[in-house]
Amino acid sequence: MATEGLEFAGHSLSRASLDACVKCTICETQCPVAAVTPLFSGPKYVGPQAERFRNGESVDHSLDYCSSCGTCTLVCPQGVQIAELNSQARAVMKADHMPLRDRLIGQTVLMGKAMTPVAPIARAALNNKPIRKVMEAVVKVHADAPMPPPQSQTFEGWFRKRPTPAGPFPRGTVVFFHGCAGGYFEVETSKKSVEVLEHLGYQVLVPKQGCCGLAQQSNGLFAGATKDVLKLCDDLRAAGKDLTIVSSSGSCTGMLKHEAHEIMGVDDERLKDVGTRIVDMMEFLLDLHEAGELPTNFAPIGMKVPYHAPCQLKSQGIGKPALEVLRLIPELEVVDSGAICCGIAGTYGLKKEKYDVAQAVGKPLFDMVKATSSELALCDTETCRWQIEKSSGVKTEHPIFLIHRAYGLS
């Protein structure tokens, strides 16, 4: 398995696209890393550039420093896949020196089942800075980087322990996918968009479910991420055919509908058919908003936020629908923060070596939010609202929070 993830990473089709590289520079311009440090080369340089002499070997090491955002290949105006060159050129380049860090962060069912049982204790350990610079010692993990919030109950456990609904459900059945995140450290998020889903009228089905290998992936670490996201749609394809699949997880959507293909050349029957069936959880109300089929009758919320879309969701190519139905609030102002990247790109802001970087590029993202509000922000996805909280001091959470609010069901 390991072979071939690198054999395809090797010699992808994505390399097929990098002579329609112009050297416009647009991704230069654009590159939310190359704009606060000289350690990146910039991606036209370690992409297309580079990819015309790698033979089995790295030419440009600074590789390492791009975080994968995906902007580069979001602005390109010729459609080369840069960001996938990337992505595949870095796992060919630490296949034989994988740091322990890496292969360690990339473990998130792991982490969040051993915090679980003892969550406060995990939380004390995790804000206590002697403890984090051990860590940033021996693991190379930043003392001062966010962390996951460990919780005493798994969304699992809640929803296998409350109350199960009667019904009707007059919009038929959906299958809800969490997340590791979503599972362990989110637990909100995720019992408030089963929630809201249940109010609209559908019946949630909420399969066991294991991790979508996405953190590995972004390590260069294929094998095990490949033979996660499989076991993961064999997950949810157990709980039923030609369902639709609603997750509040932006990021490990993404993995699914793209990166596991295109990054790490998955081609497989099960991938194909649960990425077409899953949909973003903010995504799906502005689908249902569109045909007449959601329900406005939302109370007033008198705030002004800042929302923030992360890369992740950018690289879906679905716009911005969380603006456009947290609009539909009466007296709610939301301010779309207009940032690139926040920094954190999923485990990039959290390693020793790059936070700095990271906070750099999150830096006008964090003044905005807080010239914007001090009471809350709003970001589709996980690490990203762990990285705002932590460098802004104000609360962030997912736009589902207040569209749970808006009905009435908070």
Second form
Amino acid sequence: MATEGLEFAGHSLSRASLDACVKCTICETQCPVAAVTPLFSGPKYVGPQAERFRNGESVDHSLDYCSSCGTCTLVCPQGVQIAELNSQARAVMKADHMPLRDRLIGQTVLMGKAMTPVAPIARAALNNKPIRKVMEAVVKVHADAPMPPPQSQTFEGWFRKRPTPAGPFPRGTVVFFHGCAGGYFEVETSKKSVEVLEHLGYQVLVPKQGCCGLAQQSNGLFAGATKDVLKLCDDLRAAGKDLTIVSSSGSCTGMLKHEAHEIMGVDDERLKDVGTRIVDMMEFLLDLHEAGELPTNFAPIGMKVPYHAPCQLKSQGIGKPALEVLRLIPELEVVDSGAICCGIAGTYGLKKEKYDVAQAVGKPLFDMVKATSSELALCDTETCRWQIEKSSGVKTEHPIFLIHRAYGLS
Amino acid sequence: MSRVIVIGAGLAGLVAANRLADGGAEVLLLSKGIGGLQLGQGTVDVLGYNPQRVTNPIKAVAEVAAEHPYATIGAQGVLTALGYLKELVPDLLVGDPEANYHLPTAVGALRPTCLAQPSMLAGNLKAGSSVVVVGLRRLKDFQPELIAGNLGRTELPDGGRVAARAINVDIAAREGEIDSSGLAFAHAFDVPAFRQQFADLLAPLLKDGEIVALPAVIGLKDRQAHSDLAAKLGHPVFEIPLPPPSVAGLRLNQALNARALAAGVRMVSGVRTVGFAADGDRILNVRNATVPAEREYRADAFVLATGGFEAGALAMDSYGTVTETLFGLPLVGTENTPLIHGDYWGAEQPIFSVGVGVDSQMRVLGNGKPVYANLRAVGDVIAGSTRWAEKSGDGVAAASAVLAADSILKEL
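Got the form predicted alone; any chance of the form predicted together with its partner chain too?
And the full complex, kicking off with our chain again.
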């Protein structure tokens, strides 16, 4: 069983990078989890080192404590796919005893669909200590872990009900990908992204779309995740060929760009097509600016805000585009957190047994955020925003909020 | 504002990026990882051996052979760069360009280096002093018996010897860990309470007047950790850098990166730069191997700071052909065949002198003239020195970076 699990294209791809490891330990020094707990023996040990001894069986169970933030791969000077190897090995390790909790929290669409119609009740339930304690005991989701904020209206509901913009659309047409969180929970982020795109002169198409499968992937449920990501590719391709796909969900964008291929070995023309066309919202704006096509008649925003670049955005190899775009707003001072990770890493920090580790990982960031502003913090991905907001007490939004405001749209 | 792209985040790349940003350029730093600086000792070697032990590096720089990078850079170039480095990280690098320190290593040898961290300076030993080398039982990369043994039998550069003995202290960097990395200890030493606990264990074991040698793990973030510990012990204390993960190297890497960010340098890391486009003698853009589609970055000038063979900037194929892997630049030193001889304990391998040739502005030369007018090469990719043997790598990197940056700023 376990041996079969390792025999897929993604693993061969990652394994091919194994011998490039020179044991320099750079990944060890940057790993946010190993820095705060001895429960994880570090990316080099469980990654390239342990991989040599894996013959279908797991040799180091501390692997389960890897948060899959991807920092090790990002910092490796030799191109070793450390995080990918670890995600793959963990999927195999967990295959015959996958916790029910890990199956459940991968079902992001289900959560959104269940909560939206009963948003006020869901909100109250998620803020209710006794209910959360029961949740912790039954499904092992930590009682203090951040939860998605249920909304009364989905993004799709808003998009379909509003008056259709008449145009003209001098910039042509783009497709908008909102992701599950952007559809059900972070509805404002999606709305503001669409409004900024339309303000710039784009016609925005929003095809009916499903989940990218990231939460399943990070929990080792590769079969379900592969099915979902390819279904999503079909959804997005249905909106039109060759159109740029813009997304305000940084982590889902990473799944489509490279994770589905590099971690799960999905080798499919549809994924390649979508992966090549999809851009992060702030990356899109920075590209426009570089081409001299971004209007910079921004109204001043006299604020100092902390900004945290999420791991899954950094892993895309595009730097920190939000920082560059936000710097175009007069009087706005944006302070880069410089922190490696907020700790949540998708669903990692929700889990009962990992909650304390995730909080320790994020502590320097939470302290930095609190010291920089009591009003607002910025971050590109949803679960990271929930984590930062819950743990620092500072309202945390997508950078598009300030772009939207600086264009006079809010 | 003109844009300059620096490729590579080692010492050369970080110094060039800082200098360019300070001079008003818009700087984009592209790097594959986070640079190899943290693998080093956290010091700046300028020239340690020529091949005799060097005491005044600036004087020795002025006397190198014509093919050595220092012959092009010149002593003034090195002086300017060292001054700039000290300005960049004033609390981390100190030293006199005209006098090398001789600092104990993790095998108890004395290593000549020019700039060092304040926490290492008590290791610049005088004849007749007594050193106690203190090991941490749970840190396997630091063996006090080996260090003290070798140190005791070594003659100091000015003559004379020191007395050295070894002791060990057992303290847990964190609960439940028997075998900790230097980094785990550095995090622990950042906490004042841990330093007190350690000082309480160690103080009774010290003899009057002893200089205390410790592994370089005395704090990563807290710059006061070393002086605080020395005060608690009431003895001079110095750190000996360890093999990677080198906390001393990490400190320098983090400080130079933080300085670059503060100066407005934009960084795109985690992706290798794999291609470029040129028009005649000008580079127009470089391409990053971002997946699934490459990304293109345009600039007015480019600085190649990609390192040497170990960083993949230079490569040798199975036919023995050496190439510069990004721009395919002409190389010098390849005529010395065989590039690798079989006598591995014998003379220096000729391959290690291979690299690009540069003019006084660090423009890469081919047939005696610049290959690209807007391309400079800095650091290890430059031909003509065997930096680990003569201990010249940091000086060449910093000085070539400053010269390249200054000449670009003059043109923009």
